[in-house]
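Starting off, we have a lone chain in the form predicted on its own, written out as structure tokens.
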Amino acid sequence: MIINLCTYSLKSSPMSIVTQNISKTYGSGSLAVHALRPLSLTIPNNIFLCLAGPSGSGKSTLLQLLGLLDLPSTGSIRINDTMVPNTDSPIRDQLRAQHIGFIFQRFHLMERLRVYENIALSLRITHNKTLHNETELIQEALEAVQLSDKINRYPKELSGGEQQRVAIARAICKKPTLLIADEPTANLDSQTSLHIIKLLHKLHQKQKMTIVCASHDPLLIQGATHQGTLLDGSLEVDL
């Protein structure tokens, strides 16, 4: 079977998020591990969700989903009118690559690339190809993280928290419609955290990007336009 990939194009639409009792179990009979119990979910375009909870709640195993990074033990997940498969396929990878942008909690830097080259790789894999302003693309997302100096300098050569704000680099440099955060400022000290926050904030309100993150600081949940609240796999949420 031929899929036409461009039936899948979201550029002209915002992003709207559905999900219908979806859940996550590891493992099975007296070993299973409910990750994430059933749960339906509308995310509206343009708005900034906040998730709270314990760690162990299930606030990454979320995420992982919404940013179809893992398949659902059950149920769906619709992203504006596409219905999206719950097996690997090209449809999953084509809206991951194009119109999601992960910040993940561990980094997952590539350790023996320098800064320019994370983040380009993460480009061409959007693309498909090496766009001809990657450079100004790259520079732009460092100099919104505060790290423009090192955009030469290997992971190993930076902080915990500047090795964060490359992985925000990196995932706001390609203008994703969908920016998913898991505790984007987990690592950082008081005052980059504010910048971060701010900048989060300013992606939401100009470029009207749709942002799902978790977090424990409470600067970052009061700022979300929405706040919700996972324990034990369960999800409460003023939507």
Contents of the next structure:
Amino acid sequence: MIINLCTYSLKSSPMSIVTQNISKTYGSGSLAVHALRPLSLTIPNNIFLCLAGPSGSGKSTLLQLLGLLDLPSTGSIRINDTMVPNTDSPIRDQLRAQHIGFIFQRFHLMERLRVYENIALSLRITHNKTLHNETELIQEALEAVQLSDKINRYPKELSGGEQQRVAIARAICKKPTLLIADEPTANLDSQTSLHIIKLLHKLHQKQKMTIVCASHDPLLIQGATHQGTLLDGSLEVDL
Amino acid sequence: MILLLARNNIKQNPFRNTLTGLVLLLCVSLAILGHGLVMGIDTSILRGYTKSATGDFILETKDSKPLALPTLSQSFQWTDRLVVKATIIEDDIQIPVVLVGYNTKRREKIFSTQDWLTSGSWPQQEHDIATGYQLHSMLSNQEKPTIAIEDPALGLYAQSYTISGVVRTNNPALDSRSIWLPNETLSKLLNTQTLRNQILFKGEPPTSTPNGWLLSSAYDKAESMLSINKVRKRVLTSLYIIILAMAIIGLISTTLVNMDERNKELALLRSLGMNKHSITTMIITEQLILSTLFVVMGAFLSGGINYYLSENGIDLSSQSQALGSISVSLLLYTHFSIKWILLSIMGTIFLSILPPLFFVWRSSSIQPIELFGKQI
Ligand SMILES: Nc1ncnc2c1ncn2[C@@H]1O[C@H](COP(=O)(O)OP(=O)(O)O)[C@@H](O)[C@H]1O
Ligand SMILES: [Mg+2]
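To complete the pair, please output the form predicted together with its partner chain; the form predicted on its own was given just before.
Everything in the complex follows now, all chains and molecules, and the chain you saw is the first one.
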């Protein structure tokens, strides 16, 4: 299946992520689960794609492949103009550090590090050193998620919604090519979810972020520029 | 960044890290103290013997047959001690003993009695004797033992005595075999003032040995006891190796468990783009800091104890008396070796690094997402 999300001409719109026939199969033989069928997907800059679909349809699998957290069973991925190696290589780590911001359903903050340090950690891994303007970058990211006043708190002193906003700040501080969110609101109540959804929309519109997310939340799906539905490992996109 | 993460790790689970630290501390202490004890066994015997021994030098007759006292040059310092081999006759049983005669007026000077424990009193009456405490327990149901000096040439002299006191010198050879009695009492038993088969004295070694006599130092005597010690040493060494192996297994498994709990943390770091090299550096640095801290602490502690024991020894016999039944006579000295302490420190640190290395190797050979387990 080939899906091209470019609504503009190819030249004027730099493509961020291109996948070619990526698929993922767990297990083998009669126990094999085809979590994702071969998929060629072009994700240009400044798109907001939201994937829907029942549980077990392969949403997480696709996001993990896009986020370079897992190796595809077949196919390849290109980020901007770099081919992502399909072997276990430090280049994958480097590409992940520079281009991917991943937001997890369970936030995954370092419990014993302050908000500031959690974000700094991401920056230091990306740049492999402490930047001289680290503080400004962190403040900028925290402003975007409206948490500037909580910069010295520990994660456990924050509400679930606030923790997820810290996780978003951690993902966007390094200005990734692609922001990926796997059911970012699934662990939050509806009021807090709304806040996160608005925040993602704002990041897309104001900061021109490229976002791919998976969610069941109608509000999040409706606000995206593109909607996709996964069914048994196959993607259908409404253009 | 590594320091940031190390701080996170230490704060993340202080209990887990303290536990690992304590195991490390235990391990290095075991290595050091165990080695000190095993290697100290010989030293203990030698020092125990020479400390409470009967003299610096011993003149003994060949075949232990009593001879007339040789004329000794001026350089000898007669210690006013007479030592004669004899037997206690108890119905069918004969117990070989050593009769230690002494000048009653100079007893305190002849023996270093300040380290000895005596219950009852030193012989006062004509037929009083004191016995070594291990010998005493063998004689416990005999109030008036009969002591005999048997020699084909001299005939049999036997006499019954009353035990007035029990002496504990911490010299196993003495405690298990000695009978203490004034020179006069001994002379009466010998029936002569001049026949001896053993003479002890302090001072310079004699330039020539009198005819019919053999000269040895107390140290030589003690050394001959080391052969008896060989079995004990072998058992102790095996025990040491077994305990040390168990400690090492404990150390490795604790460190491994410690690491296993960190999968989620590593999953996050890798999803943020941290590469294997940095993760390895991080884990090893953390482990090194933790290990060094506790291992050096443990080494100082056990090394200190070891040093103290090697200098002063510990009297296990008084401890065992407090416990009651078992009568072990042992003045324990440990062997102190800086070399072994350094080796223990390095060995323990090295061992504590292995599990993390294995862990990093394993966790970095799978994809970050698998590290998260089912909890994305
Ligand atoms: N690690 C795995 N091992 C085996 N099967 C897996 C694994 N991860 C996901 N799957 C299977 O792949 C399919 C897609 O899963 P997933 O991508 O998590 O779906 P979704 O996120 O849409 O709920 C499911 O059938 C799931 O059981
Ligand atoms: Mg999912």
